[in-house]
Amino acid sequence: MAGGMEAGDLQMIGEGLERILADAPLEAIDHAGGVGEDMNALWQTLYENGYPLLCANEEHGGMGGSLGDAAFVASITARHALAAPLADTVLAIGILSACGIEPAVYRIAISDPLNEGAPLAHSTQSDAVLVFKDGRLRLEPHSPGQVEPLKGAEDGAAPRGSRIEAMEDIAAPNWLTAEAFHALAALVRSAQMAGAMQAVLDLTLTYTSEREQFGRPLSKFQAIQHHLSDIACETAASIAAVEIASDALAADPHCGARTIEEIAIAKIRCGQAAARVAAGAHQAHGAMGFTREYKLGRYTRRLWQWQDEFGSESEWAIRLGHAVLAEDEPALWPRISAPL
């Protein structure tokens, strides 16, 4: 499996993706109810520029990135509130490529192996689903037009349909357990939360500096400054947690127990921060933040949704606590105090 891309190359790829998403029409970015012509055109552009294949091995036509690089893409897509499943597709194709499969570039949703009853995110925009069950990877066809999205789901989430004949069905390598698969998807969601929080911070800073009350910008009022500093601190902590987990995965591409614990920390930290960031941003925006036309809700609704996908912070906290208590030697303080 690849050990990750050079930082400069990854940054260049990210800048290109930023430009594509910034120039895309809103209907292509936020068409959560289905694919649509604009979203199809945007996906074709992303495909032609190779973004779905970021984490695929070079012998499979990919860029040779590590699975951890999917988090980098996830953060960018979240900053633009992209409804299309690019981040999930990058991870899914990377997993399949790591297992020796050269997959066709479908729009791929990811099913949670530890919660089969969970809604399938991006169900209305995906034409394939990657499923891990009983030690096997299955890439199943999916018909987005035949699903009814859940009310209020930002990314076209819908109940998981029945399993059908797979396009790919292979035994997973020993390192890829259900727990590792679940954790990899959780890292993507953590990165998406961190990216969305950065967008919320930028949006709130702009709004409060431009909007005036009593002859002064809102950002000059102490109560608003408290909200801004809280949002900034929570966002910075979340970004750091995701970076640490991504670095751990780059060093341990088989996603071992310690790496899963680092991902757990990231999912917990981002989940906790998401609630505070969303609340603070809506407070700072006042009534404007709750209108459907204003884009703040596009981010905060996703934050609330991503908190629970692939394990809530409480579920991950319980797993992390069990892992620490299972150590033969005292493990909590050495891990807290270890240098980064």
Contents of the next structure:
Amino acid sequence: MAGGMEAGDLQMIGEGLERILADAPLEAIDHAGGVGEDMNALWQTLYENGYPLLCANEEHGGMGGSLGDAAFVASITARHALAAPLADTVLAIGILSACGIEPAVYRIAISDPLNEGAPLAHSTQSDAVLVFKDGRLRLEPHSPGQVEPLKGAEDGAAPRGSRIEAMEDIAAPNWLTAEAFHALAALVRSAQMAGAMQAVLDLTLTYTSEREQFGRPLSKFQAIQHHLSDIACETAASIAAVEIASDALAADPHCGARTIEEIAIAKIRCGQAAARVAAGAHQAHGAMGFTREYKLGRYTRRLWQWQDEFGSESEWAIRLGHAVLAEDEPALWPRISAPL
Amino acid sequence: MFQFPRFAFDAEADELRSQVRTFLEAERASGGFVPQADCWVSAADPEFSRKLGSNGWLGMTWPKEYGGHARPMAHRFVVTEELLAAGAPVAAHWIADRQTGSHILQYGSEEQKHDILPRIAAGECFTAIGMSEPQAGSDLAAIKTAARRTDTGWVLSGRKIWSTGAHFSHYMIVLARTSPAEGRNRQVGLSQFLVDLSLPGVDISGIRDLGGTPHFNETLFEDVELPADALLGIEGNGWAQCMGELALERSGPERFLTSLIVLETAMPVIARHADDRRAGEIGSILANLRVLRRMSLGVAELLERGESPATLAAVVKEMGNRLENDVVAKLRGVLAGIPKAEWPDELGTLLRDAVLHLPSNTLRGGTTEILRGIIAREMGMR
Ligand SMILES: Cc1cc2nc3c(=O)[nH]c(=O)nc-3n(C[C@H](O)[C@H](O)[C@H](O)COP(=O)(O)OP(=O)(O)OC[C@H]3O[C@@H](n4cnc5c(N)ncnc54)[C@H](O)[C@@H]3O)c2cc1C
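Form predicted together with the partner chain, following the form predicted on its own:
What follows is the entire complex, opening with the chain shown before.
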């Protein structure tokens, strides 16, 4: 992999993050970076360990990770169902730093330039929003306490109007187009879906081995085994899809057209897998999985929301398909067999 | 749970790819072949196989002393995926090049390796798989074909069925029982034999498939006398050897590229009628194929490292087979509304052929249900 940090360093950073999240109380995982000015202890810990600055340049006090490394962190936070906007913040600060702005650390939500009416994820948890508009990159202030989250939405997603004031407002470099910005966020969502699917797989394996009906564990029923096989296959495909895209981004940090296509593939594949994985896991869990209390919903609700954020699998598929069909000699094989 | 390692092609692989593409374009242009769906099982052309052999594109990974070309797995992958994508007639040598040859390399005697492998690599020697029997399909350990030791070697009797290409093959690897099962453990006492199909007592009769092509066969072994060295590998180790063979059989690009040629043929006319609905299906198929190819390459990487990634191969085959069926179904949807008069000439035939082959994808090489069972076992459910 080109660019970014050494694989070994990234691995260690990931393990550190895993430890922090595994040790954190559920309450903090569900509410870290929640309403109000007072960051709770978990966000403070993440901040003190430098995680928000993972993808910032070293001269900006960051760890020098590539934007593709944001996907790596995103997958971990999703596997732990972390509500706080760490993944979005890592990406936002990475983008700001790549554009020469030394980032002050806020909890940053990301607004979708290709879908302006879309709810803003982490709206009730963030104190700044990164916006790309008319070729300008803006970091706008945000008051999470004044936001009413949408009913049925996760992570404090809420509608948001545009702002006049901004903490940062610069002309974006040429490479950073609305499409590239949208794609970078889509990669983070893809990685989050892949991470959440891993958690769903583990949870469903455990649940079906413990719950008994007809005198034996559910896991002994062939129909249940086939649901789990499906979940495992779709999860494996999602991980592979995210790897293709983040490798492409590591080799092409300015997220050119080819890299955007690889991200399209990841968002399509993960979005499709998310539907299948969520359905299979809920089926295998029975009524227990349909409760607010039980853990499964913390993952599946997010899977459904992430499918739609920054372009649904169908939207990306339409765009990708048109790109292929618009060629002089339209063909799939050159793209399927393109170098990885 | 299931991680597929990363994989990168070297510069030589890229060079090789363009050579193969140039060759295929020239062959197609000169009428050397007409593209076909499911080409690795239904389009056998010994002449074409010999051309590939003389280009050095068979037995690529085997040592040079056995007629191979000592190239990495990645190079073989390039050649096979390009051939499949073009719908080239590769059925004659496919099984020999993919699994029988590697199997002989691993378990055969020096004499067999020197005798048979160079002929496979030249595209002159073809082989078949003798696992299934009339009463033993998914439950492979239920086979009844048996081999008994004699003073000079073995005597083989029994019946194999569904052997693809046995009617034009020179050898078959036959799984046979050499000693009784131990109680409920039926996987012991099985052995593999490399059987010369020209021997007396071997009787092959063709079976036409759903589309009418004579494709697979029933093979009767009536007290066939085999030399001692026909035993492949270790007596009683047949089950494990078979499973190793299946890792080679299940993970390759033929598990998701058999109907690509149909779609590719349709692309120009779809492009002329491009709309969001059609583009969406094309984008979705592209995404799925690209990711599966990455996973299949991950298995090739593990094979290159000398591992036998049986479960990951099952994952690739299970997803690949489902995708194949999906591609054909979606293609029919995409073509809906485009007047037949505008279709390229060969599209109708290709599509009908692909439809008639659909049921076989999720059966041959292990059914979907069996593969899911393998995957579940790996997760500790069974
Ligand atoms: C085109 C084609 C080419 C082939 N080529 C070869 C070849 O070259 N050599 C060779 O040896 N064989 C070959 N086969 C045979 C192939 O391996 C078998 O078809 C396969 O193993 C299934 O066996 P069966 O057909 O007897 O079906 P069965 O085993 O009778 O299965 C029928 C159905 O029952 C299901 N089933 C069976 N057992 C279970 C279970 N435990 N749990 C749940 N469901 C179950 C199966 O999944 C399937 O859906 C070929 C088959 C085809 C279609």
